[in-house]
Amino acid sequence: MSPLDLQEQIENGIANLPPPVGNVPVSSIDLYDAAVLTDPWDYYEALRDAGPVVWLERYGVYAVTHYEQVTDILHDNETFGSSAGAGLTNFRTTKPWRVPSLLLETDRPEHDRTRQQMMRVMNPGAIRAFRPTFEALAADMVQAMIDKGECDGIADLAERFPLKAFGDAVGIPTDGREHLLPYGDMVFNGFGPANKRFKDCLAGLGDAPKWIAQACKRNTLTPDGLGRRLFAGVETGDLTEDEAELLVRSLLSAGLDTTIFTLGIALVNLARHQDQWEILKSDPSLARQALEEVLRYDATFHTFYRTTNRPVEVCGVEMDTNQKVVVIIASANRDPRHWDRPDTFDITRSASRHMAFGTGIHGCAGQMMARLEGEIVLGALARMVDRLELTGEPVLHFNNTVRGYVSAPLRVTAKA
């Protein structure tokens, strides 16, 4: 069997490989199976109970599920690199099907150069400046939900708010923003295997890639938007024109779908846990804290990959060089070794050390923006809404890497 044949089997989840070295628990769990994606928590618990490091034979990768080890690996970027891809595919053995991310899929020193340019734009002052606009927009959208009475929390708020708020902040054209959703879905599906879910997603993209490519160009972006500001790095010689366009694309792929799913998850969990909704609506100042608990309890991002740059031992398991390792951050967020009552949704807890945005040098560059959007939306709901009730079962969106909803039927009534 040639290396390429083996890599194709791994990427399609049919390898069923024995562990390469050492004594390590082996699991047949398929992280991308619909049953796992629907309700992953028992599967994560089984993996955690098996040990801090488990071999997933279906894909030929090590899985790390405990909070401590997930944190250690994400901080040790010298040993566990990202330049071989943040997904299942190993860029050292297989040509990437897309241009690698300049932020998520580079190592130092290259990563520091592009990260610095992104953080120059996504700095705290620049993010705070959007608060008044976002607050007014959130209030208008929540009022529209109240006026409807019965609505879809995803279409009417979780999708609508980021597409408008973040889209305007980046400075992309208004017409055609519907292309952002299938494009983001494709990006995150691509971090997993080349399964039917991913192939169907590619087949349904339509004109989205062309629209995205044009939307990220300098002359398409509004002069005062975050996207256009990235091109200042071209003038200073820190970026090429193509790199600036790719960073704008990173803003869009990372800053929309994840926020949309997080807002939808927040709505569903607050509606399901009426005791927690009562706490929030009685004290809207808890909006930020509630958001952090949503991110811990029901994370949007579930998996990311690293690749070993040298032989390393993790909890007694010896890993070879060039070995793919999947860190299951959603499992770390419910690890009872770190969290008290991890399976309890409690917005009064301090959950700020969750792994939902990653950690280390590759931690989410847009997390300040995501937190601002989430805090503002949950705050508006808490101030304006009395009853937030599900009128039907929310519909899950299936993706290889991120988890969320495509529909959440709600009944919303105003505070007196």
Ligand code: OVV
Given for the second form:
Amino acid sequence: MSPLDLQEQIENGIANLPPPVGNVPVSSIDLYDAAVLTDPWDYYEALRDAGPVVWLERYGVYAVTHYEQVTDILHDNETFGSSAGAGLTNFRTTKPWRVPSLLLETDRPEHDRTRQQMMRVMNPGAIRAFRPTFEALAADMVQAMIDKGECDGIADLAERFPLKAFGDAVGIPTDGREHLLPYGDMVFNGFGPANKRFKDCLAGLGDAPKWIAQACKRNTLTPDGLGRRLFAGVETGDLTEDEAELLVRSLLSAGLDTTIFTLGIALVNLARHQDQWEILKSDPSLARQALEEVLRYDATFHTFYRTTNRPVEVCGVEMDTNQKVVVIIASANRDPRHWDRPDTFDITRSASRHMAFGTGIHGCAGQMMARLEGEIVLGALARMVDRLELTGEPVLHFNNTVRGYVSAPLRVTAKA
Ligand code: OVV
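Let's compare: the form predicted alone is above, so bring in the form predicted in complex with the named molecule.
Below: every chain and molecule of the assembly, starting with the one above.
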């Protein structure tokens, strides 16, 4: 792929790309090309082998792909900031497509206040309390798949479970939840270039943003849900009403596509690796560990960006200030410099230090909820299902940032 010319840069939400400074490997890869999104692993390997820091000439950004440097950059939030956006678009030069997130797209000290409020609500005890409800829901949904015999792992479980479980947990209306999927798709496309995928998605949003904005309001939310609990921060003077609504928007933006795609990826990988499915079903207590390996091996979230707040050197590469850096967390999860047999899907390994949730001050705020949902769904499958087989090719969902499936035809039988 050739570098974008000036007009193309503007159309893609980028402007004034500085040339790379000093000695840095250059790659022409387009991370958002369909071929890369379909099967990114060889491309990531090529980038890793080119060096820890590579200049992506098409978009004028540095890519970081090794586990060690990904970790370092995410921990150095002072140098590698988020307030210029966690996507390719630099908010200092280009207006973002929506009001920035108070969590994801902020730096310290502002970030600490909103993060603290989110973590007050998403605390371990509060999340754990959903376990019995989630377990009952998962068992019902898996039983319904068994009753059907031939089903779609995505519609019948990967989408259905989070929409119900997480939707009820946050306390949003039941009617209209289908708007959450195109909205989430838009949010994650929005972290990439304003390419055709982004523009088509934006054009197809319909009433979704309106529905989401309404769903975030205090009086729409159920009195005891996670969403309404954010508004206690208004009473204590820690948040304004608008800020509380925006934090609910973060729950709805980040909490559905991620878990939906992760469950889909889990189903597809377990069905494709029958040896691993045998291990899981013979010991359902491995559900949590299996989820971690799914997240390592086939991370849902592939890329996000940081922006340099000062000139900085990384592995001998001098980066200028105000420079976008793409952090490829899915590549860090396959880096042979860190992992033994990184391309082997092995649910018995210890994978929990994967980068799928990021790390540092912006590390996924919902990871406890995501892990609870994932463990419970995989646990229900392991306990109840004997044969878990694909009856056709799963269909990929294309998105600029997250990867998952639109459909995965399955044959599911009950354990004796
Ligand atoms: C991590 C993430 C993804 C998408 C949206 C948000 C966060 C948000 O805070 O809105």
